[in-house]
Structure formats: structure tokens, C-alpha cells
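Listed next as C-alpha cells is one chain, alone, in the form predicted on its own.
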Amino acid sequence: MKTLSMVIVLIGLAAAAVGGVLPGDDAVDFKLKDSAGNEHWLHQYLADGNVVVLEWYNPDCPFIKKHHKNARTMDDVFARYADKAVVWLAVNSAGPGKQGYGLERNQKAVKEYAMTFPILMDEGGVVGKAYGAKTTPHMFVIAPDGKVAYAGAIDDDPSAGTPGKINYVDDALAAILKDEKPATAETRSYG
């Protein structure tokens, strides 16, 4: 297990050196525990034939509040695909002293936002750096073949108040599930 962790760290550092992953790149494998103590391994989800959505997450970010509390964007999209081999994982890469940091804060957020998917704890920020996650939210959709199919914003409205008219993650999921490539593979994340 220690060897796998070291390989993941080295791959992550190599990806971070070039700015993270882009559409068409192989997703960086990782194994993280969620706020309830359950382990999640990207490789296993993909081996099981799932599409995986990664959402970089900070419970105290106004843009996360926009999409989780005010508009429920994330949960609504996940609900549309929950029975279609789609796994949605929120990843919190905040370190000590940073906004949204800590197991207790994220356990509270699961209840506060009535989240229907787990928050993974990446307190060292290794996975966040490997993906090049810059904002909360920063979204990545990974096809079952392990390739990044979409990277960027959840939607087309970068304000802290109003959800957008175009939901890029929803569109990417619909395309992948029809064995098509997303019409929009990359956008600029905001948050």
C-alpha cells in the first residue's frame, strides 16, 4: 500500500509540474477517505465501469454555497445520473488554517447541505495539485476509460449568486453516457 501511495504522489507531482490534467489526459489515480471514514479509490470506480465526477469543494466558499445550498446544482445533476453508473465525489484539498479545512467542518457540511455524495479529505493537497484544481468548485469528469473528458466550471455563470443556463457537467455526462465526446471539453473554472 505504501508503494502505491508513493506512485500516486509521484504521478501527482509530475502532473502538477505541468499544470494538472486536461481533457484527453489520463486521470491521476488516488485513494482518499471521506468525512465518514470510508475509503474511495478512483481506479476501482473506473474498473467497475463508472463515470466519475470530481468536484473540488470548500464548504465555506460562496460559490459552493451557491451550488449546494441556494440552488442545489450539484445534487440535482447527480440525482439525474445516480442510477446510471455515475459516481460523484467532492474533494476538499484545504490544509490547516485554510477556509473549509478539517474533518469536523466537513462532517457538519454533509448535514448542513444535505449532500447525497461524499466529501473526500485531501488535507495534504496532493490530489488537488495533481489535477491542477484552482477553484471551488473546479470540476473534472472522467470517462470509464480513465480519460479526463471535461475540466472546468460547473456552468456558464461565474457570479456568486445565479446558476448558469448551460451546465457543462450535465452536458458532459449526457454525452459520455451515449458514448460521445462532450461538445465542450474545457472551460475556465470559477470560484
Given for the second form:
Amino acid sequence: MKTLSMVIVLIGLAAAAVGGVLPGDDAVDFKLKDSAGNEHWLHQYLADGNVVVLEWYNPDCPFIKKHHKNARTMDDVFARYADKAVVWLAVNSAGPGKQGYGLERNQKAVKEYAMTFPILMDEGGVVGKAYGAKTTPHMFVIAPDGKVAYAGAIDDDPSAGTPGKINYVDDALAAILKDEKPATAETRSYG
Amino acid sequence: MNVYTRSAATFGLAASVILALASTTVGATTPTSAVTVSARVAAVSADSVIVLWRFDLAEDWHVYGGFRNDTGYPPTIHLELPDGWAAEPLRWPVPERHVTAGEILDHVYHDALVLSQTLRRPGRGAPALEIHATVEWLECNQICIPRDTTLVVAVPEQADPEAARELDAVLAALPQPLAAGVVQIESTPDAVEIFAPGATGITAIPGDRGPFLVDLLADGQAAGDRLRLRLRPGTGSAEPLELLLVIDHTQSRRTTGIIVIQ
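Moving from the form predicted on its own, what structure would you give for the form predicted together with the partner chain?
In what comes next, the whole complex appears, and the chain from above leads the way.
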């Protein structure tokens, strides 16, 4: 029997069964390893009182490059909450043989983009499908109570070149940390 | 990008500047692009001109339509117009429904896309020597690449006959507001139901604004004469839902039209 650490734990399958989670839904639990081999368990992060940001990620996607290379959107927002109980996890659900797939490419991307948070490897796409992630980036913010508080785009500019003026994840984090609900709980992701 | 199967290659926003010396002269993108973009003035009147923006695509590549898509973005055209000129919205032909792994639904064009656009000019016969445009698009096959190019389109005294003929064909293929009685609509906070008597199939292609939908992939196409589009009440913008309907009848007869549901 495989140990728990070797399998992805999926809970909340009612939401996953209809193709994803929406604000107000229970987050789908998972346990994944990052590109350095470290294990990350959503349940534990939430049990420790953290707000968890999930960012669907592909290092070769132009929209990921927009926010990780041309601008530092993700790391800058994460840095603003460095002294708060906030965990930011990139998740790569690319399939075998596709660009952006594989440990080596993602290990390189961590350095190339000077990332300040890990890239979790979801090579079977199971977690991506459970969340209904469709684009890279596709953002989910999960409150410590395990509910999805925000789902959608990182910001309000869907172009491949210019970061937006409104950062929805930043706004959601600020609200959750004040025990408030995000003013915008859902947008259409782009990527 | 599609989370599961498609990702993008280089992010180089390749730009090229093409000066159109004659009214029908066109531009081209960098040699590596799968899409060639061109523009020409196809109609000239005292108070307006109509420009055709043409995207010629290499085999198996696609660009996105200005409709509800899970991924990608449609071409955009940023105009630098002479003082007093105003641009009307781009007019989009009927796109293809494009489904890829991960239940990703997009509305796209293969082979070629021609967008028409009316530009209003102030006063009668206000001159304009040229129109400057920056065109941006995302071209996709197994990978997606953002591109842009700059075009300069000269405005002639008269459109050439060939361009005028192309315009006739482009306008004839555009979906128009659907005539009364072609479909019956029932709208509730939870769903929009469309009944098209005699139809053998209905496809609904929403605009990129308006309420969130429960499952456009499942709901957006139906065999027979009825289609039910589930809405998620209380979500999305307060803007109305605009739908491009493609209604198939027997003997390959097809009706397309636009409806707006408040």
C-alpha cells in the first residue's frame, strides 16, 4: 500500500465532480510535492491558520512570464504579506511532453524567476481538474476555514504584456486577514 | 494558456511596422509568425470609412474570437486616429467552437479572419491621410504566442472595387440581430431557454461580458429545437447577456443572429 505521502489526497469530491470549486465551496484537499521534493499538504496549512493562495502555473506560458519575469506581480503581492500567515503555492498541472512540464524545467524556473514560493508538481492534472483550473495563471484564495474565498484572475488586465491596476488576490488577502469577505469573490481567469 | 495541454513558447512580442503606401496596401508580421495581418479601406463615404482587418493563419493555427472563452484573448486593434475621428466596435464573424483537453471551451477562427470596422470622420469629407494601428493577437496551435504588429493604412479618395467586393462578402457573412419570431426566449434568474421551431440544432455563443454561466461546454450546444443555458444567479457583471445564436435546420440551412437578454 502506498503511503499517504505518495498519493494525492482529494477531499470534497462533490465540488470536483462538477468540474471545479467556486467561492464559498470547500477547498479540495491535496498533498503534492514541489519541484525540490518537499511535500505540501493543504489541510495542514489551513489547520495552522494560514490563508493559502494557489496559482496555476506553467513557466513557459507568456502570461506566467508576464507576472513572474516582465513584472514581479506574484512575488510582490506575496512579499506584502511576509509577516502574515499566508502561504502561496504555484501548481503546475502540465501533462507529460508539454512545454513547462517536468521537474527539471520547474527547478530551473524557480531560479530563473527568483521565485519566493514553491512550484507543486501536479503531473496528472488531478488537482487542477478538481479545482477547475483552466488557465495559467488561475488563482484561488482559500481562507483558514477551508472555504474558497476567491477564484479567478490575478488582476484586471488580461493582456499578455501589461499587469493590471486592480490585483484581486491582493484585495482578497487583505480582506480575509481582516476577517472580511473579499469584495470581489470571482472573476474570469485569463491566460 | 490551457493548464493541461497547451503552453506558450516565446514571449517575444514581435513588432513590425508596415507603411501602406496605397489604400489597399497591407502589412505583414515577422516571418516567424503563423499569422499575417493586413488592412485595407473597403468603403469610403463623406462621413465614414470601413476598414477590413485581415488575419491569414497558417494551417492548424487559430486566433480567438471576441466571445466567451476559457483561455486566450481575441485580437485587439489600437487606433491612432486623426482629430475628431471615432471608431465603432469591431464586427466579428461566427467563430468555431473549439474544445481542448481539460474541458476547455474557446471560440476561435482557423485559416482566416476578417474583421470589419467603421470609422466615423467629422464633418463631410474631413480628410485623413492615414490611420495608424497597433494590432495585438494570440496565435495558438500546440503552443500559444502573443504577437503584435503596427500598420499604417492610407485612406484613399475611393475604395478600390476589389476591396468593395470583399466588404460585401464580409458584411453578408456577419451575424445580424435576430429577426422577431425566429426564436422564443424564456429567461429566469437561473437559466435562459431558447426555442427555435423547426431547428435541428442550436449553438449559443455568449459575449465576453454578462453573467457567469454554469457550464457553457455542456449547455452551449444542443441537438433539436431547444437549448437551455444555465446561469449562476448573482454572479458576474450586471450587464446583459449577449448571445450569438447559430440555428441549424434541415438541408444544411443555417441561421445566425444576435440576441441580447437583460
